[in-house]
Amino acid sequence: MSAGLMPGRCDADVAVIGGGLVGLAVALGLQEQGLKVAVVDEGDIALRASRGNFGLVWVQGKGDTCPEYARLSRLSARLWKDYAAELTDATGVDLQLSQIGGLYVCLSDDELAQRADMLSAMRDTLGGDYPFEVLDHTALKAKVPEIGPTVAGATWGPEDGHVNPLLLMRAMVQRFNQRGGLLSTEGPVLKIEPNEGGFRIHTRGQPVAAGKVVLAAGLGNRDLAPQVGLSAPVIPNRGQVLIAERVRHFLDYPTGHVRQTGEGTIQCGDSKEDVGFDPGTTTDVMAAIAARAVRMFPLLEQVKLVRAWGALRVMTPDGYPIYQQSEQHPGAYLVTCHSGVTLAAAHAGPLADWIANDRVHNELALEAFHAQRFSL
């Protein structure tokens, strides 16, 4: 048990379940509020996104059913620089973040009509203010000169960029640690208590006290927010992962299927598999994700995989988050999505802001997040 997390006391003002980038994210917002906070997470056993992601800071397409997501996503990009930075002065960890735009490369000609006409789309929908370019093959080969010849092209986002997830999940908890927030990993949440001071959170070990509570718990979201009068209707979808070994540098732009990373790794995915909770790889699935990468990148064709993985992303019905705090027990808030890496700054900004002071800002738009959207 960590020190300070003792029963019968209110251990923290505000209690945050789940310890992965959505959960610290918004500890250390509620932590630059002035508020103790204590996060309670399963530890390495849990079904952990934010070790499994693919590290985007991504806004192009975004949002396209939904104007209020893309607008959330285009405010977190223009906070992330800032929150790099901030946390790599406190930590001295480089989280790597690179936002120099980002490039979604289509191998069809139809595949990128059709993607140019979802951007337009929405950008007509954000009354014009929506950048991005449509690139021919000529025009993506003048920035990316490895593109392979029968790609057809790639849609350009200038707001794009990509991070080093395991980087900043260190700089994360390092932070957090810094600050004297209390971390218990005692296993998952049995049961959350209301009570009159507030709530008490029950594991394995010693209960946590506390006035406030945050589910950050991803995909334990769905069984722990009836106990508070919330609902949380997320299934997994199951993206595979792979990695190969470094090579020279040719790619300055992240792709959402392939980026280069810091180290010259190269970083290739976004398989989109319902499997329920199974987390992880097949041949055939990895072999279409490193054809297509083969195929976006010819130099790849001889290039060792060193490892594979896959993680389980956290999806609502409509794939855009719920937040949302409980009219039953007030003080308890949902928080889930399955951008952790890309929303990380709004929500240690002016989502945190409002756990914290109930103070709502207008781009959060927190009606369009609610979960009754599901019942309706």
Given for the second form:
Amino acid sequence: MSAGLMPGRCDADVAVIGGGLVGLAVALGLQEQGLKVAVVDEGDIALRASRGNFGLVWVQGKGDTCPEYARLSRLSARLWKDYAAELTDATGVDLQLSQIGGLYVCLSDDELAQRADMLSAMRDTLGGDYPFEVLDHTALKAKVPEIGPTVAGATWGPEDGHVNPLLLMRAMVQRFNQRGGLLSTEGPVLKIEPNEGGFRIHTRGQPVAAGKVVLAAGLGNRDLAPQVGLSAPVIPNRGQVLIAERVRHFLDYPTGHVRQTGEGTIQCGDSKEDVGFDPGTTTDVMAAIAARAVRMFPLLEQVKLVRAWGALRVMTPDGYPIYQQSEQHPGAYLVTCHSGVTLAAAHAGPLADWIANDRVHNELALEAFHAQRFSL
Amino acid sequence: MPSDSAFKRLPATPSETVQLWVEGQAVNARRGESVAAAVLAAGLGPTRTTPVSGAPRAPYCMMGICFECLMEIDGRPNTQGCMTPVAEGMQVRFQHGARASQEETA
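Based on the form predicted alone presented above, generate the structure block for the form predicted in complex with the partner chain.
Everything in the complex follows now, all chains and molecules, and the chain you saw is the first one.
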């Protein structure tokens, strides 16, 4: 599906490597700034976290050891509503965005107390401006009558929400093409060649020449970053996801482990495993996910599972993003994060503004998201 | 029993007839047939409407992969009619939209 790139000349102002949710959000933001953008994507063989994720637009608990990340997540959640509305207006794709608050359900009193302590500490760090509530079983049952009798409670984040990540990705690709973006899906980038006018991106197909390059290739950034004087110490962390048949709507709020999509599908997940580049599934982990889901919502015991998959999170050592411009090769930017859904609106807005115009919004906190923190 | 079905049974070794109930209507079928086959042969349907758009659906692939033939069979919602052999006295209901999230004991 190459869009007819011409060899031997500058094809775009910016080439974004990686056409997942992170790369596309940045690419759309750059187009919004009036730039000509090429997205160089690996194609369907990519390890695509964008297709395997859980679809949360999530705030509560994010950045418990990094206030800059907590602020950025909140900013993005605030920007999401307008962001989704624009995408939907332009493409006609309903993203099923709902931001009416979310629940992190805790099975035991200990779990609930730890969670409450963590959120309280975050609120202190953030100067009191961090909304959440701790719900005991009774308060939780008032909100969600289907909650199981053995659940201790939940923490409630009024800014949390969820979206359909597959529809989001479809809308983003559609919008990118509408605006005349160049989308190349000819396999992995083999080499980034810095030259006097910018960068030449080599793939199996025609090379793409651009003034700037943004590395948004997820786990692929690890090998690409050193070619432009950057470092991306990202490793895969597997999450397994269970999909149950569609049932009539019963769950208004997303939770950290179970959500119901706009079509009625039940999605269960939140396992974490260090298993290298294996995106498979295992019976023991699937059983644990299912058992927790049934304890949270006993009615799920009668609901059939129809699919399961594994997907690989893109994790830095501390779990926080890297946003950094290369000193050795200015014009080369590294963008990597775990939360491509939550942060999409921030990536399309402030992050793209930085890459396009060198304007740094307060919430972007580039010093906190510099990769040198891993070498100190 | 309706007889205006587009589907005709082929001549076969005579086999036992069983009676099942489809939407409260008595339907005769051959032992060994699937519920989907019995419903089609009886000219009944659509057998469900989809959860998302409400479009009508009927059995299609007859081999367990397309999931178009989901029906409520003996109280179990979202059961594949083409993978379920008929049985004497079986109760079959068509589905409208998504199944209930829990058994409605009405």
